[in-house]
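One chain comes next, on its own, written as structure tokens: the form predicted alone.
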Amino acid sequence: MSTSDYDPACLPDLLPIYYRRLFPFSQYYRWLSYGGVSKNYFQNREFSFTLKDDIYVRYQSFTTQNELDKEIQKMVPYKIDIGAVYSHRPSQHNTVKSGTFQALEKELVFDIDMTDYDDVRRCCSAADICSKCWTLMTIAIRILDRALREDFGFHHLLWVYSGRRGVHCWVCDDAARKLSVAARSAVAEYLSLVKGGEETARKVVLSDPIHPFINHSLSVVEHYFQQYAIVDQDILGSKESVDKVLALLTSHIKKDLTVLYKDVKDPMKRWDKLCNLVECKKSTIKKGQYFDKEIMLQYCYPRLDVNVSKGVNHLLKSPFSVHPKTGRISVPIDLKELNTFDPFEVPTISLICEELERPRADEAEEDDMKDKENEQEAGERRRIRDYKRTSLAKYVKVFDRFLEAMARSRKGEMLKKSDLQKDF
């Protein structure tokens, strides 16, 4: 279903149905409780809601899943953001002595937005995306996921499509949630390569020897670069785009290529000429021996919003929130199917609400009997039954697998601790 089938004017009618029948509250609560890691962990978490007409409500907090469920159904937020776990209940922050209300923990988060690539993509700009430039998000996930797992040793990474033009990463390991602002900044800086604003032409500068992390990143970029940059974005096609690439080179390489490009029109051959020339000039250039690699990284390397990652109290859009402009659900991404993930295939709220209304032949009467036994359990059972009948099901399944892996890891840690205590 394309976004054109979604009408933002219908959102006030669709959201109550979505929150009542489809939002995965049980898994959501399970995620943010972290197995009851500490007594007040969930109730000290900040949620913020953006309501109709852009009314913004911060410092919401809830004691139980039931309370969260009821409040969201009552307030019907257009957008949900998740903040830090605080020293006190966020809803009572005004009653706490000044200076004692502190953000203590939060997942290490990353926000990659397609608008930050506007200087290097030709197919779209601003909030628009297409299958050509979506490759940039695939590259970003591949590079950052490997680095966070292998270079930093994190295990529990939840990658989420924002619902419009980007992706978010939630690093949920215990060690990641406890990181200080300085440590978060250090991780974000380590992962940042593209530096400088609009006035800076050459945004990636490599030094010799190339750091192993950059080599790993280059191997990812090289896999996608020719199809993405040379073919799809045609960066060596028009004079304007060629000039942009040549601006990243020293004057004598630039001069030689300008002459060569008069006879060579094919973009792929032009790229080969550039690489060969850089290779030939390596012995004569003290700096800039990696121009070809710098160009690849400048055009394809992930562009992080470092400020989102640095702050413990920074809010980030919640998974399973609905994007009001596109109507798409902010869904977890299955990395096993990353190359085939299509943001335009992500269900809209109008589609899943429509799927709910389709007649079903297998509605069991016994469920209705059970439903009368316990209102909360019945509501939960109905919700599971409902979302399984929609396109949302496969994304909730990805979330379930993520939660199961965290639970297994927690269990392993507890067994290790008990074995250590027995040794004493």
Second form
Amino acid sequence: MSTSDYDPACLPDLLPIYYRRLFPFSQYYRWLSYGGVSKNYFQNREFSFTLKDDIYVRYQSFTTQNELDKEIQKMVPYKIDIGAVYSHRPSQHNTVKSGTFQALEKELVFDIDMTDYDDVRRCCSAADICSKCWTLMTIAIRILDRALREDFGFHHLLWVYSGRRGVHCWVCDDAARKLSVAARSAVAEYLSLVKGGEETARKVVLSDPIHPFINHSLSVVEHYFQQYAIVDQDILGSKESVDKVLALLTSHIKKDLTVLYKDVKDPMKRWDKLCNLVECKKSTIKKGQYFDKEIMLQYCYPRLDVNVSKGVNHLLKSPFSVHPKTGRISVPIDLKELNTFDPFEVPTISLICEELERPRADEAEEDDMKDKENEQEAGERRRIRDYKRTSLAKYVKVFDRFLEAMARSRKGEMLKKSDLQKDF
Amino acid sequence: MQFPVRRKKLIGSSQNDLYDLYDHCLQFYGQPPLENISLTEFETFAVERLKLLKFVENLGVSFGKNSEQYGKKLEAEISSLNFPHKAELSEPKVPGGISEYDKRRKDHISHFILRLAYCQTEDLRRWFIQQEMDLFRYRFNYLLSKHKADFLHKNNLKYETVSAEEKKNLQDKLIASSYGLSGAKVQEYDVYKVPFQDALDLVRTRKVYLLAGNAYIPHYEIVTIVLNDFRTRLSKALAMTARSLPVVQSDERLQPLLSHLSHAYVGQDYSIQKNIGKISLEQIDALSVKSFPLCMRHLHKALRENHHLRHGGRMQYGLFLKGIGLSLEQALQFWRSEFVKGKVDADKFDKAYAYSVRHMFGKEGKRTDYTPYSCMKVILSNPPSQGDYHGCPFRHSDPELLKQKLQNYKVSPSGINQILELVKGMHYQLACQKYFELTHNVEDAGFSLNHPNQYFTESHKLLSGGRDIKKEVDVSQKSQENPANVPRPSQANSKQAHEEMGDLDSFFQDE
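Could you present the same protein in the form predicted in complex with the partner chain, rather than the form predicted alone shown above?
Below is the entire complex, every chain and molecule, led by the chain shown above.
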């Protein structure tokens, strides 16, 4: 309803309201301080802003939450990116001796972008998404979340909707933030199954033995494949899409299937025929016992941009940043509600600003407290009151839970450490 | 780090100490050598090791690192350059040859000399570490298992092993993850458990089982963990070496030597722009057909057709264009005019893309890495994905699609077959060289291709009459055959530049 009322021209008017009354600065600061365990962690963090008229400024850094708050309200960025924690304050990088200013740590991040699937989705292309192809994101999140937790042992993952056509994952564990470029690149490659550019038709090649990671991923894909690929994307419906699928098979299977498909028109039956044929041919062809699995993976398996994950200094869009084209807020995704997550229900900046204007029910007693607080506290409490009245509330809650989990884990670590020391 | 060097050859200190150091043919290079050697030996050792490392680099592109041919060829080269590969120190030397002890000493000293030459920049370090690792990997794998165990013991490398019970629980998963592992082997031999960060090569290729952040490594893959250790140590050591470098460089006998070492053999990198402005934008379409290597022709075509290229493509192609002589202004005009035909308006181009073009020309930021990509770099890093047109077509395209493309470019069927054979054998640069020979109608390209800009330079030289080809070949061959008389790089470069300027002039006068 009102989410479709977003007009990019209103951004200059809405952003100041958003930053003054809705952006969750205190949680944001809490996140990036990571419990204050490392000195100057927040102070040495790089932010970059895209301002009005596409002016881009890098190496922004702040000393306190208050300064962050004030500067953002002053500059009114259209887009906020988060970079690495450096050896010195980024805003002072020009004063540092050349070569000594270095990126030290950053979250391990992943960027899944729907345009990377253009060769295998028929419903949309480029920046468009719809409920049919959104399943690809669901699949990607399920597969990657499991692997990052179970295989790599990470615990603190924040999944964020990018605001238009994809999702980001921020892996915030200590160990993740300290990973080298080589390690990040290795993790990204481990997670990559779909390889090849325009010049490669068959992008997934499986061979024996099948690694447990691939098996886990396959079971996720299999769960969604029939509904997503056969029904929604109708990959075995029209001649054009059938040809694309057949191009991934060897010539004899292709020939046999083409003949079979003359009589069999129902896509689900066609898929069954394909699987049966591959099964039959297993004994005769050595390579290609897994054609059916390869097809499923090529159409559904997550495609991530290794370059985004590799660099320690790579800048990525910040959670709670606004997407200038759609107006949607980059909100954290609650994995418990993943199946019902709808990107089109994500609040836009115009919606939440509008929600602010609605009459307030129980503000009476709070007004009395106003005189006794200082400006910052008052601003914060007002902000907390404010976002709670908007659709943003539930997403901030997801973020809160994420922060709680990290805090608990840090506490656990400290107890462990002090126990060890006591034994001495 | 001590590195005393005197003109006269002095006998080293306690022979016994050194004997201990060299009792294993492989080492981690933890201790620097502490003897005195002559300048001649200093230079010879360094140059020969460099030859070996360059050999390792080229071999790795043409052959799989675990293949038989790789092993045979590397063994031959190690032998001919008198580096150690025999297991026992006491093995008698070939009459007239060098003792195993002396080979190990050379191995030790030459490694440390090259550290001095290769510690200074990120690029040099990365290259040096990569080749030393490949060499180490080969030599470690070549050891008998008792010598492997000796090595681990000598270097205090203890890795955590997995309990029998855990092995049993994970047996199926372990077998499915590690090539060559069977149930019997899992039970009988050790399986090591290390944090995944210590086994990146296995993680990257998904050749290992991961659980809760740990990699489960079968005994025969121990080399991977050892390699990781090797890399970490060498990386740290190079950083430390860089810090003490000023002292070493102040020794005038060493400075020119070290400088030659790091420049003369890593090859021309086309980072110094010659012929700036000698090419006009109108000529690019024709040049792309006549003189561009396939990868750049491909990128150019994609750019013309789609009026856009993604980041990987812009970098690979943009730097190549800089290398052939496009000026910054020309480059900006080139990219802008093409992008504007697509979905990007002039304003957006100036805001979003112009920055990165200027960056390539060193006008923004302080990136040092922006030299045109060599074939090695294009083949080995940043493989293309959906929507990308960069990479090496011989490496990254489906053979079927490559064949079609070559047919479209009117390459003869027999030529195409030759190319495809080379691609099958993973000889991508040779395949490109063959493409050069077929499109230029010559029997022999006359050069050994390792850089797209080299392809272009050789092509226009050939097309402009071939006057200077022989000379160029002689200069580069000479430097490879007479290591003791390394030509001063600055002289050679300016000579080449002058010649190329002249050639380029006459080339374009014909148009």
